[in-house]
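A single chain, nothing else alongside it, follows as structure tokens in the form predicted on its own.
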Amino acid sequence: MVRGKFITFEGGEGTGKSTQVRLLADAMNRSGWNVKAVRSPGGTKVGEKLRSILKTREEGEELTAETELLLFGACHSQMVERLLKPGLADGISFISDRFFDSTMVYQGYARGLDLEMLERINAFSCRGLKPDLTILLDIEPELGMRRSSIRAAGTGALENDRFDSETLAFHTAVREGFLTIAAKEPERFRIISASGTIDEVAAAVKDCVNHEFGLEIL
């Protein structure tokens, strides 16, 4: 049995990760792959419950950065053991909207927690599992925030989302954190501009995956 591929998408808010995850999964499945699209936090029933806690503001009780970190760790642990490792071993490929790099960036570079501690917690939670390829969708924070605002207009979702509603300084730190990690791991990361249209970004993503894995994705 050939092990499946594990691809992750990373980037700040408004980069279109969810859309590109879905489009790539659809394209790979059309090309004969067995691919599942997942998200982090989430991925499992337990993970989705943790996602609700992490993403939604609780009136009168804000999560601490440390609580965020430990909840993300719990989500990753459940996802790795119950979904990713057994699925990859069975030849299923996974494309994930975020994974442990987001924890390093959001709780480390943006929230200010100790990076060495974060690395240890990520290693423990993920049991050494690393993506085969990480696609970083990069965008100017101002544009990403505008996109998020337009997407959430009239729904109240932006104000209630604990990450989308953060300040420009926070989102700038997020972008700088992702670019720093990508520079440290050039063998795993590929950076694609997210400032183009959905179709333009999708074409660049397909070219990237085709090149990295020697594929011809439809």
Ligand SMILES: Nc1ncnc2c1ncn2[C@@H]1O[C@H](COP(=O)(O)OP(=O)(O)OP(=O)(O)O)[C@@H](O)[C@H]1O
Given for the second form:
Amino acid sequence: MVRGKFITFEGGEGTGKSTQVRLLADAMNRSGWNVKAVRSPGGTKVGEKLRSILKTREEGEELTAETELLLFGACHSQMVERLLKPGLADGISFISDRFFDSTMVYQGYARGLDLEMLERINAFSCRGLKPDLTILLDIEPELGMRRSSIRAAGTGALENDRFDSETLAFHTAVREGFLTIAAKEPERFRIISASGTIDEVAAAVKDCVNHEFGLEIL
Ligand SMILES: Nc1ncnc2c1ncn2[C@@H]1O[C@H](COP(=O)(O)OP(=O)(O)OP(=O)(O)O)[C@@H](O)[C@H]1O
Ligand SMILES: [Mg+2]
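May I ask for the structure of the form predicted together with this ligand now, the form predicted on its own having been displayed?
And the full complex, kicking off with our chain again.
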């Protein structure tokens, strides 16, 4: 049995991660791959419960940065041991909408927790599992925020999403954090501009995946 591939999409809000995860998973499944799209936080039953804690504002009680970090770690541990490792061994490929690089960026570069500690917690939570390929969708924060707010206006989700209320400075720190960690692991990361149309970005993603894995996915 050939081991599946583990691909993650990273980037700030509104860069098009969820859109491109769906399109790539569909394209690979059409080409005969067995691909599951997952998300972080989330991915497993327990992970989805943790996601709702992370995403819902609790009246009068803010999550501490440390609580956030440990809930993300718990999510990743469940996902790695109960979903990714057995699935990959069975030949299933996974495309995740965010993964531990988001922890480094949001809890570390943006919220200021110690980066070395975060690396250790990520390695501990994921038992050393790393993505085969991480696609960083990069965009000017203003454009990403505009896309997110257009989407939120359509769904009415804006008030409930704690991360969507952050300032432009926060989004800029997030972008710079992602670019910094991508530069540290150039063999795993590919940076794709997210400022084109959905189809243009999807074409760049397909080229990237074809090239990285030496195959034609479409
Ligand atoms: N290339 C694009 N050009 C214009 N609009 C786009 C593009 N990609 C996605 N969108 C739209 O922008 C909004 C945000 O996209 P999407 O939800 O995929 O981003 P995301 O990175 O998953 O955001 P979040 O981090 O908030 O989950 C959606 O309404 C989507 O349809
Ligand atoms: Mg999304």
